[in-house]
Structures are given as C-alpha cells and as structure tokens.
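A lone chain, given as structure tokens: the form predicted on its own.
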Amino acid sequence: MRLNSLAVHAGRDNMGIAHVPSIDLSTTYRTPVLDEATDNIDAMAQGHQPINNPIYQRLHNPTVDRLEKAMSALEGSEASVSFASGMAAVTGSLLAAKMVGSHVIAVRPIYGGTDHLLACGILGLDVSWATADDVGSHIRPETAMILCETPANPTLALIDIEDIVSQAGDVPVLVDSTFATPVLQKPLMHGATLVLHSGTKFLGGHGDVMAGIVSCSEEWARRLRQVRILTGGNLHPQAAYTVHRGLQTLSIRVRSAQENARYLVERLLDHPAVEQVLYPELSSCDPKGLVGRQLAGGGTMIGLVLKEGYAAAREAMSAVQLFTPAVSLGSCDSLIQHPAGLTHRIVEEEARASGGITAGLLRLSIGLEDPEDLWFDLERALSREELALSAK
C-alpha cells in the first residue's frame, strides 16, 4: 500500500469484528501457567515480544503494539518502540547506545532538550559537537551513535542523511525526523539506522497526547525494549491509542499544512519588518539540493527573523491573534515561538549563537486554518510590532 493507505491501515490486522481498534488498559494478566509465563519473562528480558502472554504493562501492551507495527508499516522499518515523551524516545535511545559505546557525536542545532541531556553530562557519555561536514573527524573506536536532526529544530537546517551515513561508517546514525513525519521524509531509506519522532507533534496532530517513537531494525528495537523495561519510559495505551488514530490522518494535515507555510513564506519575503525567511524549499536554505531528493517538500515550520532583533519578536508575540503564542507544534491551529527564550532557552548561550538561534528569530508552526486568515493575523502583528518599536 502507499502512505495514505497505510497511514489509515497500519496496525490494524486482527481485530476480529470491531471496526476500530480496542484499547487495552490492563496493568497486568493472568498468568495460570508458571511455565509459559517464565518463558515470557524471559523473553521480553531480553527485549523480545511476548510470545503468548504480556505478563505487565511495562513490559508489553497490545494498543502499544499497534501504534508501533503502524510506525514501522510507515517508515518501512522492521521494527519500532514507542516512548512516554520524544525526550524519553531520545533518552532511551541514548541509553541502548551506551550498551554498545560510550562517545557519541551530536550535530546542532537539535531540539533544546536533546541538546541539554547531552550536554549536562547525566548520561555519563562522551559528547563530540560536531557539523554535518566533520562528522567523521570525530568518530572513535568507543563511538555508539551519531545524532542529528533534519529539518532541525529551530533554524529549519537540512542535513545530507546519505553524507553523514557515509561519514558513519560501522557507526549507527539516529535521524530526528519529528519536523519531516514519514510523509515527507524516511530517513531508513537514506541508510540512517534509527529515526526518532516526537508523536507529541504531528503524529498526534492535535496538541492533545505526548509520545516518543523509534523506528529500527529488531536488534536495536530489542535493546530499546530494555531500556523501557528498566526505567519505566512506557506509552500509555490511551496516548496510544489516540497516536494511532492521528495517523489515520497525518498525510492530509501535513500536506495542507505546508500549503499554507508555502503561502506565508511567499508573502513574508516582502515583508519590511524581515530580515529572513527559513524554509527548506528556499535556494538559500538548500544549497545541496535535498528538498526532492530526501525531502519530499519544505513542511509546515517557518522559521522568521525579525529585523529588529528581541524586542520585535516579543511585540509580534503579543499582537497576535489567531497564531497561538506557545511552544510545541504539528498541531491543527498555528503556533508561534520564540526558540531563544523558550524551547532552546537552557542551551548553552554559546551554542544557541553558533547554531543560528539569535534574538530575532521566531519559530512558526503552520496549522488548517485558511491561510488568508494566517496571513492577515501575522501580518498585522508585525506592522503593529513595527509601530511600536518605531513609538519607543
């Protein structure tokens, strides 16, 4: 099937009559023969599916198992674990590869919270800060993973998925394609080992559910599945549950998503109160020629820096009325941000200025309104922000 059969399919096989699928929310099951059971415990100890029996919630649970079989139907993996959080899915993933390695490479910019759990050292790893074109200069013999994120978070960068494999070599590469979704990008497919998505965002698609997913072969899901085991990261079956049905309708909010980012992107380039606009389809922010090629269009984030630095950011923060003024993204209705006081706040001062993350600069996430509508809000925002700016 193509993505929009799967995405409304996937995860769906044996459910007997019902035509949607049944939310389990049992804690725990009966387990009548000793036997089988301790050869479930077993199994799933070392990070196997049960083989007829779950046993406990955190170590398996069958709407989990949905979710998870419809991931990896999407991003044509053999196999994916899901997560309480993106920051879990991260977490978890960072911990499956100090099995096997303690260094790991990160490319910034990342999301805020990835780039603070590496650099604050609670891991216990080794971190190398590396950019896309050094990423082999850094490798050891000790290296576990390399990490990095396209489109990134929050300066829309593209990295060349296929550059970095080469660079990797033996070493596993972990793509965070949360701004992509397996509707525009498959990271698996450009020789990546692991991709990651927050289904908070818009796998969920309605600002309503938090969750992680890692999408990989079934070796590194097994060492995932201990990880999850151990430290308690589960999905909720509700969340869930309310995560396999968002996928029912990922590639339709995705793709009227980005006409409307499309739409603003065209009508913001013009306008005097920009410094720059930050977006994949733009030549400027796509010199190796990736959107097409990796990148199946430029998504639904913008990425706008204001002339006027900070105090226009905050002033159009405040104007606007139909954009809502909160972090996150991948949701229905428009969102609006300000990456240095908020998502990427707690990176270090240093790295935020290298990584393009300045004062100015706002983070857009582009909903299903009318895109008129968008572009009225936002525009009046800003000439009310230049204004005011221009009153002081």
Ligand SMILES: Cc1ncc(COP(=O)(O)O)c(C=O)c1O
Contents of the next structure:
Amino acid sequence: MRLNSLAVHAGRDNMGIAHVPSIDLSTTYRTPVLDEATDNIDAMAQGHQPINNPIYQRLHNPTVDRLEKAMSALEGSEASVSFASGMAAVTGSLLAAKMVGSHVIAVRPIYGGTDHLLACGILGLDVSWATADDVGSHIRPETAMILCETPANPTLALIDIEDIVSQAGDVPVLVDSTFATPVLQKPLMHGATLVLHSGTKFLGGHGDVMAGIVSCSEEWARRLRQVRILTGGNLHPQAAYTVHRGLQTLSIRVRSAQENARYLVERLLDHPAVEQVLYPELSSCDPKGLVGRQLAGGGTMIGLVLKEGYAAAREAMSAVQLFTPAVSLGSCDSLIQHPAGLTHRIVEEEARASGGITAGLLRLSIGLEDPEDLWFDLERALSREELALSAK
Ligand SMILES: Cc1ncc(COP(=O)(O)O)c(C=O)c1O
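I've shown you the form predicted on its own. Could you give me the structure of the form predicted together with the named molecule?
Below: every chain and molecule of the assembly, starting with the one above.
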C-alpha cells in the first residue's frame, strides 16, 4: 500500500467486527497464571513486546501498540516506540543512546526544548555542537548518537540526511522530522537510524493531544521500551487513539496546508515590511537542492524576518485576528509565534544568534483556512505594523 492508504488503514487490523479500534484503558491486567505472567515480565524488561499479557499499562498497551504499528508503516521502520510528548521521546532517545555511549553530537538550530535539554546537562551526556558540514570531525569512540532536525525549528534550515549519515559512519543518526511528517520526508530511506516526531503537531493535527514517537529498528526499539518502562514517559491510550485517528487525514491536511503556505510565500516575498521569507522551496533556503530529492515539498511552516525587528514582530503578533498568536504547529488552524521570545527563549543567546533566531523572526504554521482569508489577515497585521512604526 502507498502512503495515503497506509495512513487510513495501518494499525487497524484484528478489530473483530468493530469499524474503529477500541480504547483499552486498563492500567492492570489479570494474571491468574503466575508462570505465564513472569515470562511476560521478563520479555518486557528486556524491551521485547509482551508474549500474551501486557501486565500493566506502563509496560504495554494494545491501543498504543496500534498507533506504533501505524507509524512504522508510514515511516517504513521495523518498529516504533511512542512517548507522552515529543520531549519525552527526545529524552527517551538520548537515554537509550546513553546505554551505548556517553557522547552525542547535535546540529543547531533545533527545537528550543531539545537544545536546552542537551545544553543544561541534566541527562549527564557529553554534548558536542556541530554544523551539518563538520559533524564527522566531532566523532569519538564513545559517540552514541548524532541528533539533527530537518527542516529545522524555527528557521526551516535543511540538512542533507545522506551527507550526515556518510559522515557518521557507524554512529546512529536521529532525525527529528516533525516539520516534514512522513508525507514529505522519510529519513530512514536516506540512511537515518531513528526518526522522531512530536506527535503533538501534524500527526495529531488538531491541537488537542500531546505525543512523541520514534521509528527505528527493533534493536533500538528494545532500548527505547526499556527506557520508557523505567522512566514512565508512556503515552496514554486515549492520546494514542487520538493521534492514530489524526493519521487518517495527515496526508490531506499536510498537502492542503502546503498549498496555502505556497500561496502566502508568493505574496510575502513582495511585502514591504518583510526582509526575508524562509521557506524550503525558495532556492535561497535550499542551496543543496534537497526539495524533490529528500523533502517532497516545502511543507506548511514559514519563517518571516521583519525589517523592523522585535517591535514589528510584537505588533504583528498582537494585530492578527484569524491567525492565533501561539506556540506549537501543525494544527488545522494557522498559528504565529516569535521564536526568540517564546519557543527558543531558553536557548543560549549566542546559539540563538548564530542559528539565525533573530529578534525580527516570526514563525508561521499554516493551517487549512481559505488562503485569501489568511493573506487578508497577515497583510493587514504587517501593514498595521508599518503604520505603527511610521507614526513613531
Ligand atoms: C521539532 C520539534 N521537536 C520536538 C518538540 C517537542 O515536542 P512536544 O512539545 O510534543 O514535547 C517540538 C515542540 O515544539 C518540536 O517543534
């Protein structure tokens, strides 16, 4: 089956006569045959799936398992392991890496939470920051993982996954593909070892559920499950159901919002308040020609650098009426936010500056509204900002 069919059907087999999967909310399961229960515990303690009894919701849940199977189908992976949020998935991946070695390499820019998690040292990992071109020179015998994001949050910077993989040699590469979704990018096909999504974004798709998911080999999945069992970052079955349902419309949502984004990019390029538009399909943003080769389209996220910096960004955030001024992304409705002030505020100032996270940068997540209405709102908000500035 192709992606659109998989998105609708994957993880939905063995449902009996039901048309949609049921939600199993049990926190515990009956264990009348102790020897059998013990075998299940032993299997799961080593990161395997249960043999025939989940025992306890933190160890395994059938509803969550359905979502994981669906994501494996979409990403083309042997296995997937879900978590309570994208950050729980990042933490779980880093702790799984720690089972292998003490050093990780990360490429900026990345989501502010991930950046801070690595920079603050709470996980006790030794972290090297690299540019996409010099990842190879940071590799040591104890390097357990290379972590990168493409398109990157918030600048939409693109990374050539195959290039990172070739520099990595035997070192596993984790790609946060949240901005692309499996509709536009399949990192494992380009040699990545693990692909991570904040399911809170496009996968859920309606701004009403938090989740994180990692797709990878069964060997990595076993490490991730072991970490999840111990740290308790498991996804609630109700949330898993909601994300799984979101997958059914993922492709149509991403493609439709992408059309809207393209429409807005064309117009924003000519707006007098705008210094630069950041969008993967613009040649200025894709010097390596990755759109078409790695990324099937520019996606639904736009970066906007305003000529008048912070004051203009603040004005635009308060002037929008159809866009919601809020962090997050990938909902049906359009959002606008200021990375330096919000999502990436926690990132060291120097790293923000070198990563292009400037005071005049706004990040737009384009939704499914009518593009004319979105443009009307944006154009008015940016022009109001012009009026306000010229009045000063
Ligand atoms: C690229 C990326 N990765 C990970 C995360 C963390 O996800 P969550 O908010 O679900 O913990 C985010 C959140 O914005 C993100 O944008």
